[in-house]
Each structure stands twice: as structure tokens, then as C-alpha cells.
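Just the one chain here, laid out as C-alpha cells, in the form predicted on its own.
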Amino acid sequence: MTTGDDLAALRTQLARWPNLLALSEVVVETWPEHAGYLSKSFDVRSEGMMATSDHVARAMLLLAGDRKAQVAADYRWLCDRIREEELEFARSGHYRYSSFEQTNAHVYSNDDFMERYMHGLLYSHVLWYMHASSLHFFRQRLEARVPRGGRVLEVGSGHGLLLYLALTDFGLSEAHGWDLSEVSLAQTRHALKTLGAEGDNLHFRIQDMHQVQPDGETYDLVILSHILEHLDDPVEALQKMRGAVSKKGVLFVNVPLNAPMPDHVILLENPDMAADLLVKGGFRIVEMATHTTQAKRISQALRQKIAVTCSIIAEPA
């Protein structure tokens, strides 16, 4: 099949969802190569999951706004490094670098590798089906455990699109964000507020996990998504955080497993290794699931070492 064939297929198979469309037509004008790759994504989507992908689609482009195709670019860019990542996680079977000092040299410091990181990142909340499942996920099992008109904390908040769902699906009323980077909530702030949502509710700080006191305010909601992999000591960070979940809260973990990733420095092998970090940090377990690359089998994921995001509700033990 040609690529045009891929992507007259792909405009068949998402005639129903438009805005996943427009983000995927817009992909395929800067890789063409990619549509097939998309179309297998979609296929094996539920009904519900394609819901919320396109709604999720919907904020990516007014995000994405006028750099709808720099931000595709860059997308292909991040899965161009992610290879290499994988690469190198095939031969050494660890992660390229194991400490967060390493990855604050090599990545963080870099203010054009990360602008480019960020723009790759943001398309793949709905374009790759692991990231697509997690999202679901959060929309569906979280809604009914967190009380409308509650508070919500993201510790990272980075696109603001949890802390936004949060808003507007489950009805909470008040979002806080936390960063190490003036920068980071600087850019959370103004995407919040290009997705309509914005006043005297939104609250943004720089904050250290690691300097939390137990004693601090609490939240009904407490989102660590894509967090733990980066630190050093991630149990150290989950018992400070622990106190900030209010007493009916729930913690939100996405952690990933086996994905070498340019700032990944935390390798999980199994859902059991991120099951022992929210124990180990002072939590029990209400559900967990796991979302894999193209929704393989669980097994064979872990038995090939592909990538799988581990998605853990939790309270304080």
C-alpha cells in the first residue's frame, strides 16, 4: 500500500472523529511514512478510547495553534531520538543516563532540545495508543473517586492537560501546579489559558517534592504523571508527598516501564517494580492498569521489553 493509500484510509477510518483527523492529517503532511503507523493505532481503539482521543485532539491543536506543523516536525523528531534511545537500551539494557544531575547536563539544560522535546511530546497523548489508553483511563476511572468542587494538584503539570481534564470533566474547582522551573508553570499557566480555563482557581509555585512538609495543604486530587522516572529517589519523594493527599484523596500515578526515553533514569522492568514504589512510598493500591505500545498483550510486552505505561490510583496507607 502507498502512502497515499494510508492516508485515504486513515481519512475513512476517522470520517466520525474530526479533530483527531485534523491533528493526524496534519502529522502525515510532514511524514507520510507515518500514516500507516496511525491508522494500526486507531484500529485497535474502543469506541470510548476514540472519544476521548478526539476530545484530547481538540485542545492539542488550539495548543498547537499557528505551529501546528513545527510541533508535527518536532514530533518526528522525538520519535527519531526515541529510536536511538531504544537502541541503546537494547544493547546496554539500561537507561543511557541513571542519575537526574546527568540528565540536567545533558537535557534539561539544553533550552532548544527541550523546546523540541515538548512539542514531540504533546502530539503523543492521542497519537500513540499507550499514551491514548492512559488518558482514558484518567477520564474514566477517576471521575467518580474525586469529589466535585474539590482541589487537584499536579506536581510537573508541563501541557496542563490533566489539571485541565480535571477541571472541566470531574467538576473540581481549584487546580495548583508544582515545578522545579519558573518557565514550566509559566507554560502550563498560558495553556491553561488558552484552553478557557483561567481565574482565582488556578495557583502555580515552585515547589520540590522532596521539600513537602507533613503538615502541609492537601488536595482531593494529587497527579504525579510521568514524574517518578526522573528522580533519584522516587520512594523519598511519594512518602513526602504522601501527607498532601487529603484524607478521602487519591494519589494518580502514569509511570512507565522498559522506555528509554532522553531523561529517563528510573528503569521499571514489570508492574510489580512500580507496584513496590507506591507501597514503598507509603501507599495502598486501589487499581492499577497497564497500557502498551499498539495494545500488545502485557506478556509479550514485558517479554520483548517494549514500553508500557503503568497507570496506579492510590490513597495513604
Given for the second form:
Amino acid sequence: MTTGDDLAALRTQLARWPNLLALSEVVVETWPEHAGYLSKSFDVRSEGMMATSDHVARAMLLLAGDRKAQVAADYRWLCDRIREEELEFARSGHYRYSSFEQTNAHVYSNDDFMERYMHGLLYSHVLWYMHASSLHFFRQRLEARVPRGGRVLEVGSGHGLLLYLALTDFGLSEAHGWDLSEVSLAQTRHALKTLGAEGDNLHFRIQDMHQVQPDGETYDLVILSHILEHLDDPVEALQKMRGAVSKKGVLFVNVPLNAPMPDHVILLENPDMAADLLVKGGFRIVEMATHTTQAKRISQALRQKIAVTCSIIAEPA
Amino acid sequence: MDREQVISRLVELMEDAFDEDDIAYSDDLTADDIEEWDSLSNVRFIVSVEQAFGVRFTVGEIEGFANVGELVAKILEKLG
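So that was the form predicted on its own. Now I'd like the form predicted in complex with the partner chain, please.
What follows is the entire complex, opening with the chain shown before.
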């Protein structure tokens, strides 16, 4: 099949999902050979997951604004970087860096790298099955567990997508974002404004999870999405955060297995290792799901060490 | 190791990496012919080839293979 055939098939496949189609066309224009991968990624999604994907694609297009083509180029660049990391991971069996100090020196302090990295991740939310599936789980499984009008806290709120979904989908009334960097918090604030969420119910502050002091402030939903794998001591961080979850509140965690991204330092090899982190951190697992790369069978993904995201809903033990 | 032995071992590695039984080898076999052969599984496959034959490929070599026949030729070249 030629790339032209792949693009035509993609257009037919996405005829009912205008935002996904628009985002896919921007990417395929930059990277024609990627059309076949995208088609496979969409083909295995349920109707409900396609609806979530289209909903999120609309947000991603808004956030990309007039830089859609550049973000597409950065998405391709990110996929190339990940292929390099995958090769090294498959050869060595471990991630490139093993401490926050190393990733801070080699990744976080490199502004150009981080800008392309964050741009690339933006489109991955809907184009990678694994990420789209975890977003769908978030939308499907959390709403019944958080009270309407409640408070949500996300640590490392990045593009603001999960805070946006928590406010709009779950009817939460107050959103808080914590980060180590004022620049990151400004990006989250700007992203939420772009998506139509602004006002005095949004609160942002510089806060290191490891330095949290018990001050009586609690939240009905605490989100740690793709955070724990970046930390030297995720168990200690979870122990510190335990007191921030309200009495009937829940913690939502996304954490990847066998995912050699340039800034990951904690290698988890199976779902039990992910669950064990939460238990050691003082939580009881309420519900857990795995989302594999391109919907591969979980047994195959674990055997071949192909990336998986674990979504975990937990409550203080 | 002769060409037939390399091909026999390579087919075993392909069947494992791409989770398929009874792959029929031909020199012009490509990723388009095997459902599970994508960019990710290709990385796992190539590294399993490296480990099985005790060779190492450059990124340029990995991206340059047009079909399995070229991979077999490169393995034989590296094995000397």
C-alpha cells in the first residue's frame, strides 16, 4: 500500500471524527509514512474511545494554535528520539538515566529539547493508542468517584488537559496545579485559558511534592499523571501526598512500564511493580487498568518489554 | 554459520518478535507483509538478532534494510 492509499484510508476511517481527521492530516502532511501507523492506532479503538480521542484532539488543535505544523514536526522528532531510546533500552535493559540529577542536567535544563519534547507529547495524547486509552479510562472511570463541585489537584499539570477534563467532565468546581517551575505553571494557566477555563477557581503554586507539609488542605481528586517515573523516590512522594487526599477522595496515577523516554528514571517492568509503589506509599488500589502500545496483548507487551501505561485509582489505606 | 542456518534462526526470531507462527521466508519479505511488524517491534526484533548472532548494527544499517534478504546478507557479512 502506498502512503497515498494510507492517507485515503485514514480519511475514510475518520470521516465521523473531524478533529481527529484535522490533527491527523497536519501530521501526515509533515510525515506521510506515518499514515499507516495512525490508521492501525485508530482501527483498534472502541466507539467511546474514538469519541474521547476526537474530544481531546479538539483541545490539542486549540493548544497548538497557529503552530500546528511545527508541533507536527516536533511530534515526528519525538518519535525519532524515542526510537533511539528504545534501541538502547532493548540492548541494555535499563533506562539511559537513573537519577533526577542526571535528567535535570541532560534533559530539563535543555530549553530547546524541552520545547520540542513538550510539543511532541501534545499530539501523542490522541495519536498513540496507549495515551488515548488512558485518557478514556480517566473520563470513564473517575466521574462516579468524585463529588460534583469538588476540588481537584494535579501535580505537574503540564498542558492542563486533565485539569480541563476534570472541570468540564466531572463538574468539579476548583482546580489546583502544582509544579516546580513558574514557567510550567504559566503554561498550564495559559493552556486552560485557551481551552476556555479561567477564573478565580483556578489556583497555581510552586510546590515540591517532597516538601509538602500537612496543612489541612485536602482534595477530592489528586492527579499524578506521568510523574512518579521521573522521581528518585516515588514512594516518599506518595507518602507525602497521602494527606492531601480528602477522606472520601481518590488518587489517580498514570505510570508507564518499560517506557524508555529520555527523562524517565524509575523502571517498572510489570503492573505488580506499579501497584507495589502505591501500596508502599500508603494507598489501597481501588481500580487498575493497563494500556498497551498499539493495543498489543498485555502478555506480549510485558514479554517483549514494549511500553504500557498503568492507570490506577487508589485511596488512602 | 551458512546462509540456510542464518535464515532458519532468523525465522524463529521473527516468529517470536512478531507473534506469528509459520512465517514463510523469502528474500523480499518486508514489514508490509507481517501485521505485527511495526517500528516498535522492529527495534525488539533487531536487538534479538544482534544478541542471537553476536553482531551489532548501526542506526543507518537498521534504517537502510529494504527487506529481509538484505538483513541476511548483512548478518553474513558481519559474521565474516
